[in-house]
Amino acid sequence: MKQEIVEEIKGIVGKDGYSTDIADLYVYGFDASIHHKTPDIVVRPTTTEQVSAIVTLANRTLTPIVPRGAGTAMCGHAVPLKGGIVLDLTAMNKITEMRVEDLYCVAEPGVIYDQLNGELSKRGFWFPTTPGSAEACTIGGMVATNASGMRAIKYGATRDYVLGLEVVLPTGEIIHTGTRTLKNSSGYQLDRLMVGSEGTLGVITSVTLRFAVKPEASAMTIAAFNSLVDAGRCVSNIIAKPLLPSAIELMDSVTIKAVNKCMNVGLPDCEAICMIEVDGHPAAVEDEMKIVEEIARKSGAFSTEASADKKKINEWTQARKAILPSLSRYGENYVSVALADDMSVPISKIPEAVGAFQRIAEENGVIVGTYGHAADGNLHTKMLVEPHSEESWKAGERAVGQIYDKVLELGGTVTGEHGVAITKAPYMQKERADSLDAMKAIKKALDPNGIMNPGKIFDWEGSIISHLRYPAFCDDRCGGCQKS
């Protein structure tokens, strides 16, 4: 990066507001994905005006710029493929307004999800999307990826709570979208366009969110099955009752074994479990738990265990959230990687989908752990690969392509909550083939110089086994080893 650009950035944010230290640059080349690429500079603004000035500079000098929250994204969203500026927004971390009487609050992008819910909980409310990285992920990152989690079946995704945004466009212009009212029919819904745009259309600097009343009570049942397909069938049977749970989490034998090995929580040793949560009025919760257990047994569960104890429910939930790190200890030579990791299918297609995933894994000689937020059809398939083995990576990529072909055949989508970025790009391009030109036209209109998070989504080309963070195997475009 030219020194005059660094000096101009220093003039905007001060000497403590940026870094070109090699250790900082290396760390900021990662997110939670398999990818890595080192940026030229990390900038830490504290105000919208600073963001606007930095983006204006980037646009004028044609410098790539990548907005970043906590770096919990799974697909390479915050990886600076073209170098340039990583814009760390975590210092913009204030809740600037709280209006419980109007059911909204205003937060800066660096506010952590759990921090916001801690404040809402004091008032009897919550923002219920419940991402798996709740203790770390930021509100800005959630908006940028349209994040959600285990409770989306009942409470929806981030987009369902965004009332308005403050956004710095790629030209540096500051705009305000949406309103602070619960209903809005005024013009184009630009806030909806920005939600899920993954930093390619602008930088989110303030979020107006609606919130919900926190339920009085909740309870959870663990249902154990000798068949993954039966567990999938249980999910659709509960929804068809009709009964709307707050969550149904599915785990297969691979994930159960990994979590039991690492956490010693004593989950049932079986082919699959469903963790089924209901919430609401205490009497309704009690009645619905009985119905859930009955449906689970009729669907093939050989045992059920129910609890309304918050400590027990939290223990089970933490076991479910521990799947990703636990899988990396499944076998001595394996690491758990996010390849085909958050597809969604129609709820009734879950049994067919999970059965197909098992067959695909066996045919390709790979180990796949299947789990996910099954209540809304959102499944995760973490793959175990040998990081030193090129063939292991290639087998994984073959399996990924087949998994996504099956998902699309079933009427599903390649990503339910994690977004596209790099890891999903080729498969999203196949899914959205007839609308890619429209997306590119929007991108071109708002970002004519292509500075915002370049190289992602519809601009990605080639294999996803690229720019790897694993130095033992990488292709000639690698940004994760000594070549970077």
Contents of the next structure:
2 protein chains.
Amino acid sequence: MKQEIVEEIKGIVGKDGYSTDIADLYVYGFDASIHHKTPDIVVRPTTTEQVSAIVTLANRTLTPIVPRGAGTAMCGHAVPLKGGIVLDLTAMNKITEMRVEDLYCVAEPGVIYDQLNGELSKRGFWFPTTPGSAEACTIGGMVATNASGMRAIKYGATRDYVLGLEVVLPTGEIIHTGTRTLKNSSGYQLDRLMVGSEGTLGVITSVTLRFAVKPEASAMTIAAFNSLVDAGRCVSNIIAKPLLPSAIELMDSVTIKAVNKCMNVGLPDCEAICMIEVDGHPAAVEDEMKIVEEIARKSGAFSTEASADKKKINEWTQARKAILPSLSRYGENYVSVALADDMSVPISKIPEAVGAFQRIAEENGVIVGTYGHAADGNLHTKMLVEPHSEESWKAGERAVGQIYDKVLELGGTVTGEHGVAITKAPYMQKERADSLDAMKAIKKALDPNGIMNPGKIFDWEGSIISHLRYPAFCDDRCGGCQKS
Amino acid sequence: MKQEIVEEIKGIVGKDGYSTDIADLYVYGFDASIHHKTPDIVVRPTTTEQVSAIVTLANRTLTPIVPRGAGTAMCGHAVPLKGGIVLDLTAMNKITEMRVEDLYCVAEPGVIYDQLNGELSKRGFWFPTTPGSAEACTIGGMVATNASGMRAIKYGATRDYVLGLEVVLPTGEIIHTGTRTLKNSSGYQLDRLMVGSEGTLGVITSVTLRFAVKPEASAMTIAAFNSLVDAGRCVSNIIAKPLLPSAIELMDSVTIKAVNKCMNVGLPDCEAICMIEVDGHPAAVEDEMKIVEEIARKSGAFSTEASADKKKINEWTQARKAILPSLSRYGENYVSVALADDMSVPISKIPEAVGAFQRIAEENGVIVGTYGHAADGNLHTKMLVEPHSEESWKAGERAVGQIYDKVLELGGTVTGEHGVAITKAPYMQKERADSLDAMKAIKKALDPNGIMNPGKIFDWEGSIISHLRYPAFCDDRCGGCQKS
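Give me the form predicted together with a further copy of the same chain now, not the form predicted alone.
Whole complex next, starting from this chain.
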């Protein structure tokens, strides 16, 4: 990066607002994905005006720029593939309005999900999307990826809560989309276009969010099955009843074993379990718990355990949250990596999907832990990879391709809540083949110089196992990666 | 229109699929707005392929084309301002998939809201947005305008239910956006961009919608007030409790008088009433009814009447639905017209907004009936105009401008659920001043020849009281209208 650009950046954010220290740059080359690439500079703006000045500079000098929240993205969203600027937005972390009587609040992009919910909770409200990274992820990142989590079945995804945004466009202009009202039909819904645009259409500098009334009561039922397919069937039987749970989490035998090994919760050691949560008025919760138990039994559960005890529910929820780290301890030589990890299928297709994933894993000689927010058809198939073995990565990549082909055949999507970035790009390009040109036309219209988070989504080419964070192996067909 | 274009259209849709009959063309020049303009041809396609062929032809020959559902739009969406083709989509009216176990269905754009809800209702589900024109409006039109209605406070607007779309782009290409899954983060959320784009970005030929579980029970409370401002305060007190009603309808004294004159429901003759609906589990409904009554009393209601009786609720709901026609019979020389008719303000600003609307009406010597979906801050100020008096129209237009200025000052939007088209265009351009260029850039990227529903939203110039359907008066500063 030219020294005059660094100097200009220093002029905008001051000497404490940026870093070109090699250790900082190395760290900011990671997110929670398998990828890595070192940026040229990290900038930490504190105001929208600073963001606008930095983006204007980037646009003028054709410098790539990548907005970054907490770096919890699983697919390489925050990895600066083409170098340039990483724009760390975590210093913009204030809740600037809290209007419970109007059902909305306004937050800067660096506000953390749990921080916001802490404030809402005091007032009887919540932002219920519940991402897995709730303790760390930022509201800006959630908007950029249309993040959600286990409660999307009842409460929707981030897109359903965004009322308005302040965005710095790739040309540096500041725009305001949406409103502070609960609905609007006033021109193109640009806020909804920005949701899920993964930092390629601008930098989100303020988010107006509606929120929901916190349910009075909740309860959880653990149903244990001798067949993963039966567990999948239980999910769609509950929905079709009709009964709308606040969450159903599915775990397969690999996942259960991994969690039981690491946590002391004693999940039933079986082929699959469903954790079914219902919430609402206490009387509704009581009625629905009974119905859930009955449906689970009829769907083949050999045991069910229900509880409305907060401590017990928390224990089970913690077990669910521990899946990801637990899987990494499954075998000595393995790490659990984010490959093929958040496809979504129509709910009734879960049994067929999970059955196929098991077969594909076996055929490719890879270990897969399947779990996920089954109530809305969102599955996670975390792959266990030997990070230093080229063969292991290649087998994983083969399995990923087959898994996604099956998902698309079943009418599903390759990503329900994590986004595309790098790791899902080739598969998303298959899924969205007929609308890629429209996406590219919009990108070109708003970012004519292609400076915002370049090289990803529709612009990605090559294998997903390149630009790897694991030094011992990288398929560098597309060049780049930390070795280069 | 050149005869060879007509011949080509005949080749695509057959001789029964179009009309150039002068009576047909005259009729298709209207929607539910104050505007009128006669098209050159009306085309009624029955398949996506036909739509694609017609749009391709329009794009090649630079012929304006306006998609049309039931024509219930209040702001001139379906009025073919620049002549050309009106594309009547009501013959594409099949529900093509009904997947209750997957919580989604797929409908052609001409499916009517009540028709869809009839099918869902049999299975225990509903699409709860509840537009005022439920009996007539089409799903395609609802998507195009991000329509909603009295239940948006609890259940959201159309945008919150669209999972995916099939769209014929302005170039004739057919694309598929979104998914058949309840959530997705797979590339730009083009479906959400298409929602509310008012036929300017393409023709919607299929809609994938999620739906909700129908509540077991509901109840309604009528609270009567001696002050419109107190009634407004009651609304935000309920929300801040926190208590999420399924609807709160507000009616001012003009509206109450008009309805009591036309319907035999005996609404309390007072300054304002709130109709508060709660729904859900029977126990929740019972609890919430009590809380609602208590809050209404504390907010100044001099009487409350509550009922869980379906017949009674239906009677009250019918009274609410009768407002629009009733207002037209308010005075002998007046018609109620869609001017300034669906602004939305933050809920807590309702008292200030309705007070200001009353003052503005008085100052301009116009009669305004204020009512609306107050729970989400969405107000309707139907103006009573003497249609043959230039002075009356001018006074109305002056009042509209002042009303919208107040709405924007309060942090509101000029349209909560109807859309922009013509009648809201100048005010929306004020509201969205800093993002108009971004909207235009997207429009240009997807519709380079500007054939889709031209001359509206950001492209509208001039006064809203032009192209009027009322022959005795038209401000034709911008040319056009049926007289030209």
